[in-house]
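The chain below stands alone, shown as structure tokens; this is the form predicted alone.
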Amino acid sequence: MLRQLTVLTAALALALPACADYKAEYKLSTVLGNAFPWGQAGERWVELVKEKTQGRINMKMYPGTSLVGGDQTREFTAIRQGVIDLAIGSSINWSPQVKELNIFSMPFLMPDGKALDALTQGEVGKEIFKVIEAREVVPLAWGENGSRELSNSKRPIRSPADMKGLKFRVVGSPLFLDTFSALGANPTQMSWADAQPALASGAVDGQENPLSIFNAAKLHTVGQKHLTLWHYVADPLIFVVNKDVWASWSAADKEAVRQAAIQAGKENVEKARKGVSAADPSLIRQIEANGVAVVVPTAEERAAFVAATRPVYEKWAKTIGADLVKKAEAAVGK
């Protein structure tokens, strides 16, 4: 009988997750807080992980990339170093360290959400996950910040000529600097924390961001009265875990965290796309009700933006990798 109990105890020990080395709290980094779909995705991941691991893994969200002093471009390096345990990060912010992520910032590659899905959910997405894993970060799921649209305080923008001389806040990506320079604008790199005061003071004239951010941040109150829906790039989010943290968890808890990320990511994509389509323009109408003039470029007008940025596209195709760019173009074409 004693022998049977000993065997049973040993079997239970193997079946249950070994939590002795688990941290009391795991730090989750996001750029935006819970007023935005991005931050809401973080909160949802925290909730789902706690539920699916029966409380063995407890995460706390740190918005504003506060774990790296607000410097969005340092986030990926901090994950690798273990300063950050988990993150829901932007492909744009991590592109300086992972050049392949620039594929999502190639000007006018993806005209809509279906095109973005063709990349993230297909061979391109799988290849990028392998690249991230090679950087010793574990990718689990895709989310979405949204299609990035253009706003400014000066005038309606329907052509590259309308952008000439205007100062636009852009994220810390050389590709964005090249794109806006090619359009005749004056791009100014700054963090999101610095962007709103700069818009309010007139230090910069405009910015580009998904409509969910435009609305939740109340950018109409800082002079952004002109909005152009040009769908020039999209901004997927990536749910990741530090490799050492990942290795410390049981197989069952790893799968629980992965499934929680996948679920939170799907819910996030739905929120990011709500109200911004022809079938459901409710968010666009809300923005217009705040006194913002919305421009939707014609096919011919959009073609002029595409032509102006084509040299940038061709330059960055070499940096990203011609094979990956061809795969992306083929996926979007289908």
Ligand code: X2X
Contents of the next structure:
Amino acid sequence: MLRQLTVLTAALALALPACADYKAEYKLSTVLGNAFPWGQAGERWVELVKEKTQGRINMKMYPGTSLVGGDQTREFTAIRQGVIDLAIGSSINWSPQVKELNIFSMPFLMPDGKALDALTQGEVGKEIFKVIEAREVVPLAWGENGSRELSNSKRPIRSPADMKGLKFRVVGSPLFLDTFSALGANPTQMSWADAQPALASGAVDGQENPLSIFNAAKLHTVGQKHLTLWHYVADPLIFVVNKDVWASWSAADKEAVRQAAIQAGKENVEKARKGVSAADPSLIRQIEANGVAVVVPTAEERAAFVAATRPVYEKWAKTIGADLVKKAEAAVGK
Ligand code: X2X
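Got the form predicted alone; could you also share the form predicted in complex with this ligand?
Complete assembly follows, chain above in first position.
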């Protein structure tokens, strides 16, 4: 009898999956699909996790923030609630819930990719991860959406005066409303899903997004004929997991998911920066070939944008926390 029981137990152990409490599918939320570096990063994470966990963790990507009906500013809350198991999200979209994330949207704080790295890979990055952890979401790695440039259908923009009265679609953080109002423009908040039809119909004149998005979304076909490379903010992407989902995994699988995120994030940063530098301007050239006039502001012209948005910077430094802002400024200055 005892022997039979032992045999039965052994047979049962073999029949059960490695971890009985693992879900058959884990939902990964992203805003953009695989035509964009962001969605490609999602697919890469899915693939690497599958490989590194020998198929124990099976993720499925839901682009278009479809798990929250396309409302990207509700994504962070949905991760906390477990409606979303994992996400690769922009600092901008989560900043309504995590005010410290507005640091990346501070106008003209980070002039280039090196400055963004100085934040994400330094003290500021560590502190941001702590803040996210305190909100009961597990952060694993950094990626990048990119340096956000300004486009519109009406005229070349070289100064705040050129922006006067133009209607711009901005993402859902109030900081963007303040920045564009300070520049004399007329900002209006909407999701990415709503932005494209609004540009096509002329309900808005312009928008701001990384060039990889401008190009892959073919914004030149919806009247966006003028582009200003002002590098005013850059949004990192953050790879995260819901805390209960995280707790349900073995130590080895947690490490596999983390390593997969780090690798996918690293590849994503490289992709996000491709073709938009002085050394490799291929993406800028391609956009120009599509009939878009590109303005590169001079140092003097850029200074006028900085001056106009300075009061916004000062105001939001208080909301974000003077300490974190100081740390960010020190990191960028290095
Ligand atoms: O909505 C945008 O502009 C996008 C796609 O860049 C973000 O999700 C922040």
